[in-house]
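As a starting point, one isolated chain is supplied in structure tokens, in the form predicted on its own.
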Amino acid sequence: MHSPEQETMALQGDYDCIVVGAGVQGSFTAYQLAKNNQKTLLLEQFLLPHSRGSSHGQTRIIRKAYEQDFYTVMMEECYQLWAQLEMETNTTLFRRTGILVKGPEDDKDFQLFTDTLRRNRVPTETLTHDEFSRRLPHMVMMRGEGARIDTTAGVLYADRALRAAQGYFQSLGGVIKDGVKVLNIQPGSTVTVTTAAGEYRAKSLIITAGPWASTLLSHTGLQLPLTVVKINVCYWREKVPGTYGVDTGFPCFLQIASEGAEYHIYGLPSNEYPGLVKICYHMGSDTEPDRRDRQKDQTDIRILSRFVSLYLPGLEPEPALVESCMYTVTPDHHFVLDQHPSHRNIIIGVGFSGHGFKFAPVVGKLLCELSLGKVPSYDLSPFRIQRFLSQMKSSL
């Protein structure tokens, strides 16, 4: 993953900056340093690419469609930073399908999206049931469901977009070392990252290690309310091939409340595998990241299979292919954007909570003004530490 030249500083060992975890956190992070000429080391424990984590696979939602306006505002800017990367990198990363959100009219969740879509003026439309049948036959609208169209949502290509990052961070001299695990953090002034492959030191420190990230930061004293859970991303198959197909029009789509569902489901349309839709419940059970694969619970699948049944008939409703992705997920589902309580040189971007990807771009400017003491372009409240300490001192 790296030329002689770039060997030859890595092994100096001196950095103005270290990311930890090559995801596509760390290396939006990265891309972001060296643009500010920081010189910046990655380090991923994995050989790239792998399928260990979260950040792999070919394809993820965008969209604005947020019960939150923070989020929302935010990806006005990520939008324009993934095209940005499109041109610098002469890549397609991007697909515009518009994203269907679609649940009881009543429901709290639904309304907040709805709201959402409206205060900040969202480009949407709003499908009545005849408009709903006519567009997306394939599809049912319950009675007493609301639907609407996020229409500036779409796919984006994630392998495609993580290496994309990554390729233009080395353009610019930065270093990659991959199959290199961190072992040891000691904090300081300058801190010192100890690996199987050598000590490595830096001004500061960027953690986004995503599944691993309570192992990292345990080394800095400091523990998060962070849960790791496996997700099976199941794909189904069409019974009439182009049926649900991006080049139809079928549009990647959100379902709030659905009957024996807890979480929101979410689809894309047939795409990166031809005949196959992929449909995923948001949200799995308590894993282990090393021991991923052992955990077999099957609630999500019965869950999705009743979903499929009942809504999208044209599919069959037994998944063709299941794959597996983590969510690390923090208790209110908000990311960790922050600098470490006692070492401020020590910056954490963590607990994305399975809707981190399409922010990448913003989060990994964030996290690069917060290592070099800039003020952060946006409000940061809902995603510092000290949400979850306060809450742990009056629990005790």
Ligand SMILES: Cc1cc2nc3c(=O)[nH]c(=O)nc-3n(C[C@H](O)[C@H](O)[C@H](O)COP(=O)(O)OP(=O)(O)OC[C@H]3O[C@@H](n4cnc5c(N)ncnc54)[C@H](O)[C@@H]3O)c2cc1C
Given for the second form:
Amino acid sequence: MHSPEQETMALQGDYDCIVVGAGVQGSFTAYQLAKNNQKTLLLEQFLLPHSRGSSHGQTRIIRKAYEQDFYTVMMEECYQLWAQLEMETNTTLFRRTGILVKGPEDDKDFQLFTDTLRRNRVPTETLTHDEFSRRLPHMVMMRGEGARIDTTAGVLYADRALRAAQGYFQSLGGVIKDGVKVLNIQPGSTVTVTTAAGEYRAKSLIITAGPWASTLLSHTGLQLPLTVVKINVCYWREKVPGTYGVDTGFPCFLQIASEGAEYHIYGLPSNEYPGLVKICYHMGSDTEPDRRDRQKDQTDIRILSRFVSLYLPGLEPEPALVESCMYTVTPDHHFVLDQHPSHRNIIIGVGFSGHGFKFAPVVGKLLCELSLGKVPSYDLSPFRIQRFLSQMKSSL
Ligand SMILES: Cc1cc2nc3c(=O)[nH]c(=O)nc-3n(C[C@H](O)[C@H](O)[C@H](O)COP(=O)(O)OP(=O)(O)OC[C@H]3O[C@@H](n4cnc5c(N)ncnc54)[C@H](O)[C@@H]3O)c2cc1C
Ligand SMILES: O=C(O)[C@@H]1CCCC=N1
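Next up, the form predicted together with this ligand. The previous block was the form predicted on its own.
Now the full complex is given, and it begins with the chain already shown.
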């Protein structure tokens, strides 16, 4: 039993909405809630900024080129909302570079990309072998490969974007408490979350906990089929500095189906670390979010080294720098954006499967709409929990 004083100490406040997790998705969700006049608390387990989740680092790719129309369609508004945040905070968050999508002309995935680009009338350029050699003399296009450039694409400045969204949220009266880990969730018409600093209550709760989502959801009796993988974020040294630089017009790229690689390989022009080009494999090895440093598997680095020596002769074929990051992957690699099946005032935004950053402004808007009981602005059927029913164990 608590004394009345202890009760007052323990209850830290009532809110319209609590968002758990201040990665890119939670930060944009909080920003949208504050814009909708919701009294909002954003809780983050680590002191901000931090590099322990999925949203840290200087850069991410933004593109309309996708295999599915529903992503390309959402991107239209994403670009607008990124530009809006740039204006609101007077910060540059986007640099247009285009993205080269390259792969065997007859590959199923490559065709899905080119079909989506065409159907959605995304501005593109198609490069023949001769044009490719003239335009990108330091990259190899193999016989039988096709090359399209989505000219709308570019680089998002990731760390800056989190700062901008969080700062603007606070300027609208939103509250961020960092270094505060949510230890328990009690569902109900008012949701109560327990932290070491006390309890907080709200009419609705939004879970955007990235790689820690399964732990948090277990407090609500829900288990989703999420896998956490560690990504080796590799930077490769230019033999001649600037060869693949953002200022010399080298684009981001997405290599579909290169020999020996089951997943895509992607890269960004050298920018954040002069002379170093970021190139990663779009998959990693299973890990636990608090123990990722124990995961030492380097299969991805071997795949990348081979790719670099075959396709990018102007780079040293060993990484000069390796950082780390995590993906939270769903079985179909599509996001989870939904209400909790048993507690409709608990909203879930997880499983971004390594491609969610660019969507954060629209994800924030959608999670905000779900928490307010509004009709979502997009068809959420690809993102519903229902699709996992056969793979889910739950105590619902
Ligand atoms: C190497 C790499 C490259 C990528 N490249 C791209 C790209 O080019 N383009 C693109 O669009 N996307 C890209 N992505 C994907 C994108 O970065 C992620 O989809 C996105 O960052 C996921 O954000 P999140 O907010 O869901 O997760 P996170 O950033 O992990 O945020 C979750 C937050 O919740 C907090 N949290 C968890 N549990 C608790 C708790 N109990 N209490 C309080 N706080 C808690 C965590 O500490 C964390 O801060 C990439 C990802 C990686 C790793
Ligand atoms: O989302 C992105 O654009 C990047 C590149 C392709 C694979 C995953 N992330």
